[in-house]
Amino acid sequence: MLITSVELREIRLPLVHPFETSFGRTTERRIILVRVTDKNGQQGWGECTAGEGPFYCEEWTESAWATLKTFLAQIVVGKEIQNAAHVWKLMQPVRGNRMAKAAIETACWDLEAKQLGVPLWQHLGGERREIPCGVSIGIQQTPGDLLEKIERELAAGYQRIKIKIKPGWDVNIVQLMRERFSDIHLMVDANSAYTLADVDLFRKLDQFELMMIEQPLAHNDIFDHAALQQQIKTPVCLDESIRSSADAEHAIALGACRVINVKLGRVGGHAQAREVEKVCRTGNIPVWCGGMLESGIGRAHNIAMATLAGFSLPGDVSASSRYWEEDIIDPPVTVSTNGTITAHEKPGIGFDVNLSRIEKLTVRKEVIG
């Protein structure tokens, strides 16, 4: 494919409800959308999942915009690209910046699937159309608010509940949840809020039969996680620590985790996500799709990725209405009463992009090429 232009847009999309983690509280998403166009005028869409500040990782909205505009878009515009999987290699001279790279790379996958006339999930090698879904629930104002929120999500059919924890909002909260919901699939996400000195706290969590504890220790660590996993029964799930298939191989070899969360932005796009999934499947480590408060475009890419064989656990790919009054795709993402999402058969990401909605939300725009 020959990419003739890369369009960048920043949109501001207010959340239906604030979302709080150990990093902080988010009420509105600043999202960078990428649209790539080929020589025939066909288009593909991607989304940069970087946050509003450099808290989840070092990338954030402003750094991603500058990197996309100044370097990454310049690399792909005017190039005859062998295929979408090759885009990652083209961008390798730029170190890091995986979320910015993923925005362009995933857009090229959408474009290529449209060129071939096939749904993206099939083009990626997905093995099932229906994927199991869970929800991620942020830290609430009160335990009662959390209980009510879990009740609503279970009534909506979601198969797994994930709650955020932080020091002071952990063991007692999990105990309360377990007393109220004794048999649900429950996991906790610490977002790197603890250290190995907190091992006694994690031993206390063992009694609650959690599916996993996600990224309890430092964001760039696998060694302390290996030491922690040896001392507790609950599976450790790595998120921020896994940025590549090599990271996954090292973590598995060290025994640092028993589960891995895959996020498209964190690993750099679909080609890299497939490599991580392959490593985990070979090592008998289950994976699941993590979420970054994506708009419908990023959500559609997550759905496609989650159809790969290794994604055996319910992911954080939930309905559009949990986050947005109105999404930027048609139709919005919906979840069945059984807690599943069915990937669409339409070529590409499977959804129409609502351009008029995007225009209203756009606060800046740049076209390269």
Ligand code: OSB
The other form holds:
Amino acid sequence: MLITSVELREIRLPLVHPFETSFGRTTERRIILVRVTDKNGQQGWGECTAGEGPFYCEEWTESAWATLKTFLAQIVVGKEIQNAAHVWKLMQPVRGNRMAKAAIETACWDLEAKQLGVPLWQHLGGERREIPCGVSIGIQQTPGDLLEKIERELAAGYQRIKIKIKPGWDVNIVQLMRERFSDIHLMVDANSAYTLADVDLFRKLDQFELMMIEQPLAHNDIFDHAALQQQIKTPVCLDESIRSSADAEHAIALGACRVINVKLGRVGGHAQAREVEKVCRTGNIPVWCGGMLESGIGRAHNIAMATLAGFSLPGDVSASSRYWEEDIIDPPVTVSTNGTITAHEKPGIGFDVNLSRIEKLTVRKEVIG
Ligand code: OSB
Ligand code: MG
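For comparison with the form predicted on its own, would you give the structure of this protein in the form predicted together with this ligand?
The next block holds the full complex; its first chain is the one shown before.
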């Protein structure tokens, strides 16, 4: 694979509804898109999942833009690259910055699948086209608003509901939701809002039969999570803490979690995500595909990844219309009434990229090569 140019764009995309977590509120996304072009003019698309500020992890739109432009794009441009699975190694000299790396790496996978004329999900080794889907619902103004939202998502067919929690919006809220929805697949995500001193709160949550509690403790911890998991019944799921397959191995060995959420950006792309999936499958730890409020391009990559065998639980990959007035891919991502998304049979990510819409949303552009 010879990449002749890397194009970076930042687009602004307002969310249909603001999304609030324990670390902040997002109303408009600042998304970096990457387009790689090979010597025959064939193209691949990737998306950087960094947030608008360094609050989920260290990376954010500006830092990722600078890293992509100054370092990562230069590494892949004008060089004969063995294959997409090799791109991670080429970028190894740059430490961290996994979301920036994943933006380029996933674009190379899309390109490679298109060169081969196969759908990306198949090229990655996916085993089923239809993936189970859940939704992630942010912190709301009132419990009534949350009840309404859950009702709407269940009616749409989603297989599990994840609600965001933070101190003051946790046990009380879960209790209310359970009173109204006694038998749904329900889980919570704390985005690191608690410490081990809150163990009593997590013991209280045990009575509500949650599928799991996602990332209750520090973003970079596995040790305290192991201590917490020993003291509660509900499975702990790690998100922020798992940045590599080594992290997954360590967390599993320590008993820090019983479930892992895989995000392409957080682990550095498809090759790394496959490694995490393999470690978890070997360790009998179910995984599911997390979300980062992606546009259609990142969403399409998530769908492809979630076809791998280890992704046995419903993920946070849901319909485009939950996020955007109009997505940047055609057709938009839609969900069946059974709460599933079916990966397409077209080569690469399987969706057409709507370039004229992207052009209108672009606030800056840079071409390397
Ligand atoms: O922790 O899973 C998370 C969104 C932004 C940052 C972190 C997270 C999330 C979500 C949203 O939960 C998932 C989605 O619908 O894309
Ligand atoms: Mg999470």
